[in-house]
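Let's start with one chain on its own, the form predicted on its own, as structure tokens.
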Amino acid sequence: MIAPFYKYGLFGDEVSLILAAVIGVGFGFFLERAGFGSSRKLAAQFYFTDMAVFKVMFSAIVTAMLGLFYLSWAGLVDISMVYVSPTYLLPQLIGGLVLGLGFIVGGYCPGTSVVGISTGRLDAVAFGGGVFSGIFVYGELYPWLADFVKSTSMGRVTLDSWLGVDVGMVVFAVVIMAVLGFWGATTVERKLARREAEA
């Protein structure tokens, strides 16, 4: 049988949750471990300082992509049920905005202020308990905002059709970036920190 399995109806509703608890947990484990649960770690991401962050996130990004494009390749994994969020142009730009708003005043996301809590870090209680604030007055506004949220529908996008072209060269172009984001990442880390050791 081939993947995804939980679509081919391998496993059910209860098994998936165990699986997506322990995952969670697994993922929070790597995460402090990388330490992203510290907010002065994130942080240092928009100074420029320590972009293990971007590096991180972005091999996460790209292993995850070529493994999926090579299981799909070798037919081990049917890439047409993997499951892509609909997108809705305007409301998930301005939500990104949002998110990235507080990233960068907060020094947290959703993710790795959990990952703080747990480890009894008062910043990120505080970040959670501005997210799970957030959550409340999003759901008691959502009537209002319903017709926004779903505005400008694009449907199920992915780059290779949105750009018409082939998904191997989409693969090939974001390796591509990932090299010279990691370069360009590390040459600024460098020149900062030569400049710190300067002064």
The other form holds:
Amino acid sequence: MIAPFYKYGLFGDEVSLILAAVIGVGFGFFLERAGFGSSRKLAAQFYFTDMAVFKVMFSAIVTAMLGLFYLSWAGLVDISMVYVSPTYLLPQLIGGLVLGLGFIVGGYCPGTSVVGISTGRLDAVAFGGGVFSGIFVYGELYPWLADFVKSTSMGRVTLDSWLGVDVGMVVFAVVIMAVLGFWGATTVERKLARREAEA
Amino acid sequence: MNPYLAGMGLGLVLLLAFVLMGRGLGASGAFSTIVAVIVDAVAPAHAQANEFYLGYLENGYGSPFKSFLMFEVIGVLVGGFISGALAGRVKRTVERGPRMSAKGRIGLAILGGTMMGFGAKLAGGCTSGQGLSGGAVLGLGSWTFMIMVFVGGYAGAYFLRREWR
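Alternate state requested, the form predicted together with the partner chain (shown: the form predicted on its own):
Every component of the complex follows; first up is the chain already shown.
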């Protein structure tokens, strides 16, 4: 028996939707545990006072990445069947920038706004309404945006294949960068806390 | 919760999605489905002529609502509420900095959400789908996206300090 189980037909569409809901419950639970139902906590990342966004995001990435790496190494997961969203370099670069600006203006991202809504944050409700309108604007402009969105297409390309190195090297580098990042983030937080205490 | 522990919890949920489904988590896709269904209900011919809406209307499951992301996001609502209720964090409030009015904050939340929705569709996913999921499988575009999200956030932070600080 080899994973991903859905792709190997271990269960069908109906079961997959039940699992989707269960996975969602876990996702929402840990987002709220991290404090991400609060836009102030999320925005604090960009003022260096609370770097939880970075810490949570990269510990999640490292955990899942290491899990997949070892499971695939042990032959338990067929990594070629795991979806890697295709690279469209320029649209992703510009889209990321617009999204990042939207993050500091709005205080949430789509996933965290759902958690904000379920815990009563009215600004999250407003933000969610904004997401709908942004997608509608995109949909209406799609005929004119389509060429750009499909440009600089590189297909399924991962950092290791792009750099031409072994995937283990990239995994190792990401772990090292994350640990250094955690250390740096905590150092900055402490410095700012001391400065604010003195002021 | 300790951010590293919460992150590990998220990472294990993400790993579970990869192992069970062969795909990661997401959020903005569920918003897109709802937009596509509304546009289709109001102006069916208009929606059917648009490749973007059509992608969400005909998803292979037979109904647009029968999608992984729709069910997952309903789960996120439930899971977020459970965690918040257990911790006593469920509260009707408008989160904002001490110098910001509630009305102004709501206006900026709508504006930011609009930018976010538009940006997420340009990039083919949001912080969940591109950032977390694409990051964990080392996608080149996902890492480019993630770096730019932080660049955008820090670039805007100075101008919006009255909203948060």
